[in-house]
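Only one chain is included here, represented as structure tokens and corresponding to the form predicted on its own.
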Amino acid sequence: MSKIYNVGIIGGGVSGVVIALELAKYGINNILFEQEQSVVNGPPFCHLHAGGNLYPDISDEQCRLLMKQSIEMARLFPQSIDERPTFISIPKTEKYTVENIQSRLDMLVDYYKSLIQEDPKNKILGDPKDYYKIYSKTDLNTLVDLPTVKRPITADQWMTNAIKLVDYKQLKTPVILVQEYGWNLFRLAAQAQLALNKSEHCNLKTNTFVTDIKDVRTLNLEHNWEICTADAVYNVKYLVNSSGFKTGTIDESLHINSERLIEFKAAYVSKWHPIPGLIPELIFHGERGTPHGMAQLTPYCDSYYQIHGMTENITLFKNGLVQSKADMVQPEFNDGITQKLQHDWDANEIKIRTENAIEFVGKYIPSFTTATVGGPPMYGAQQISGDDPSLRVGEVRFPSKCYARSEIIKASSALTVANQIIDNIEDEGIVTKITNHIKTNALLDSINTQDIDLLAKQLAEERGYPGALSKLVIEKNKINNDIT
């Protein structure tokens, strides 16, 4: 008789792997299908949104949830967290006010304190009093004359290094340094894949495309779904749709209607000349989708930088946001975007868009205009449930019995979704109630740093990126403050 799995998961993105890992942690057998040769191939993430400070237009509620979820994910994958801060600024041309951002930050400090009171191990962003620091124009004029610090530790040292490069005369003051860290996709993917391959309770099927799903819930069998691939059929009791922007494809095959948006975005890899000291991530706020949308510069090792520019000729694309229709649950991109999603970018477009991104950042960091193309774009498509394109927090829905659809927008929501699915599996009677819920995951903790280093570099290079993108800018337990 064919093996029956408690849970079958379609899609090995960050949501799928976290669901599989959490199920395996509790001994719940599951099978995970991923059509690529390795896991976590979806939209790139580079930033731990521990507060949502990249999004001045979202609600305080979303900011609090992003902070809570980001802390939970950082505790689960500490070897993927780059503990360097983020510089937040508003150009003088923009509508946003520093006062509104500061008011939100004060709210987040109070919320961070409450999370630490709930569990002292939530204190991963440093002391709450150091969550953010405000710098006036006078402060900046003083710091700009101080020596560069090769590996900064204090907020002032990070700001000193940054302000030597930034044309802060273009910015409203004060500017802010906040403890929103970097998040390395390749390291998370490596740790997750190593842990899943090691698990006795998860059957990871990479290079495996699901051709069909048969609903057999009414046939009184011991399983509810039959997942078909090119060479086998797998029986599962509970189905999880974690297919990212393609979740509607599975919904359509199961005759489930749901409203959704899908959006294609890209970030660009650049190479700059070496600079004397490390810098924080740099954010220059602007209205999304306009020619002066937000600029974001994310530092990596070996003088590589990732750039987001929230304009149509950089990160966003014409017709890049598509809504489902009444007669079509799965929205469809145009041929040009579909071609990109199939890893087939035009070389000239890569060059043009990367150079556009460099020029865009160069408005605020004049010396950055000397940067060059450093690799292919980091890109992907994401789903947004409903019809609100500004939504940044998505979780999970249960459209029918023994079926869950993950709807994460940011990677930080993955653990929340996994826990909600486990609760539903218990409610459905697929497994017995778990009496001892634990926040750690022994499978992930068992993977050593050296193995993560090796596989993360391999994954980056297999996907066509410089191996340096797999490294942490701030290595764990290797911080010093050499002055140059």
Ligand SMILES: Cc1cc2nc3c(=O)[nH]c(=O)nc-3n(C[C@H](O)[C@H](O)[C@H](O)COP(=O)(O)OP(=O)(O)OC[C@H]3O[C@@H](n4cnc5c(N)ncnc54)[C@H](O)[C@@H]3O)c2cc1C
Second form
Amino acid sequence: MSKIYNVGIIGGGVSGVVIALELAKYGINNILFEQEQSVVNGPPFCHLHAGGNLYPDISDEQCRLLMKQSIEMARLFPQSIDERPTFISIPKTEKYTVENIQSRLDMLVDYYKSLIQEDPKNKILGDPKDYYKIYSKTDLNTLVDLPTVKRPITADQWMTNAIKLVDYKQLKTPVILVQEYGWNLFRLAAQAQLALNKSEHCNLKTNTFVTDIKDVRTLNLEHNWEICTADAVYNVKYLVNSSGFKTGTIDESLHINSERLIEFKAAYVSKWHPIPGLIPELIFHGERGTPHGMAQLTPYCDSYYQIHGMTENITLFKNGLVQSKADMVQPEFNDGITQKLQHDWDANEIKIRTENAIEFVGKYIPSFTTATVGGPPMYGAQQISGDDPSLRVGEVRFPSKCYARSEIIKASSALTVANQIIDNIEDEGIVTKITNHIKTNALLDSINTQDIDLLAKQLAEERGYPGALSKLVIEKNKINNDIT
Ligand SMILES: Cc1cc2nc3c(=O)[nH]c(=O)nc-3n(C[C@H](O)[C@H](O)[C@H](O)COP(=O)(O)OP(=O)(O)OC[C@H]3O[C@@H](n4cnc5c(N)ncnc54)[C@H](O)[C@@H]3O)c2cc1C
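Please supply the coordinates for the form predicted together with the ligand, as a counterpart to the form predicted on its own shown previously.
Zooming out: every chain and molecule, the one shown earlier first.
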């Protein structure tokens, strides 16, 4: 008789791998299917979002959830967290007010303190009193005359380096520096893949596309689902659909009705001349989807910078957001976007969009206009459950017995989803109650930094990106960047 797995997971994005690793931690056997040759190979992520400060329009509740979930994930994957801060500003042309942002930051500081009180190990974002710092026009006028600091440590040093480049006359004051960190996808992918390969309890099947699922729950067998691939059928008791923006395809095949939006977006990789000191992530807020949407510059090592511009000719795309219909649970993109998702971008479009992005950032950082295309875009499609495109936190749903659908919108929700699924698996009687819940994951902890460095670089290069994108600008107790 063929083996029966407790859990079958479709999709090895951040959600699928975290579920598999957490199940493996408790000795719950599982099989994980990923159609690509390596895991975490779908849409990119580069911001931890610990506080949601990149989104002036979301609710306080979503900001708190993003902070809590981000801290949990940063504790699980510390080697992929880039501890450089974020500069937040509002151009004078924009509707947002610094006062609103500041009162939300005060709320977040209190919340962060309460998380540290619950567990001192939650102190991932530094001391709560340093979570953010406000800079008036007078402060900026003083800092701009100070010398650049090659490897800044204090908030003032980071701000000095930033403000020397930014045309701050265009910005409302005060501006803010906040401990919102970066998140390196290649490093997370590498650590997860190495840990899954070591695991006795997870059978990781990369290069394996799930073609069909058979529901055998009424047949009184020992298993409930049969997962079909091109050359085999796998029997599982519990099914997890973590197929990202394709979750509707599986729902459809199981005749489960659900509603979702799917959105295609891209960030651009640019290369600039070396600058004398490290800079924080730079955010210039603006109304999403308008020609003056948010501009966002993310520093990487070796003079590479990633750019988001929340306008239709940079990060967003015409018809890039589509919704399911009454008779179509899985929404469909048009041919142009589908082609891009199949890694078939027109070279000229890459050049034009990257140059648009450079020019967009150049409005606020005039010297940045000398940057050039540094690699292919980082792009992909993601799902947003329901019909509200401004939602930033999604978790999990259990639409049917022994079936879970992951609906994460931000990568930081992956651990919360894994824990909720484990609770449901216990409730469904697939496994006995776990009495000793542990926050760490020994499998992940057993992977050493050198192995992560090597595989992360290999994954970046295999996917067509500069190897430098696999390094952290700031690691705890170590600075990698060769900035001279
Ligand atoms: C441009 C852009 C920037 C973003 N930036 C951030 C950010 O800074 N921070 C953040 O937290 N989030 C960010 N996101 C969102 C983030 O990328 C997603 O939330 C996250 O990747 C979703 O993870 P997932 O595991 O649910 O889905 P995915 O990563 O999409 O994983 C699903 C996997 O399932 C596989 N799959 C699908 N169908 C099958 C099948 N039938 N058989 C086998 N395998 C299958 C796919 O190959 C894929 O690997 C960004 C998204 C985009 C598009």
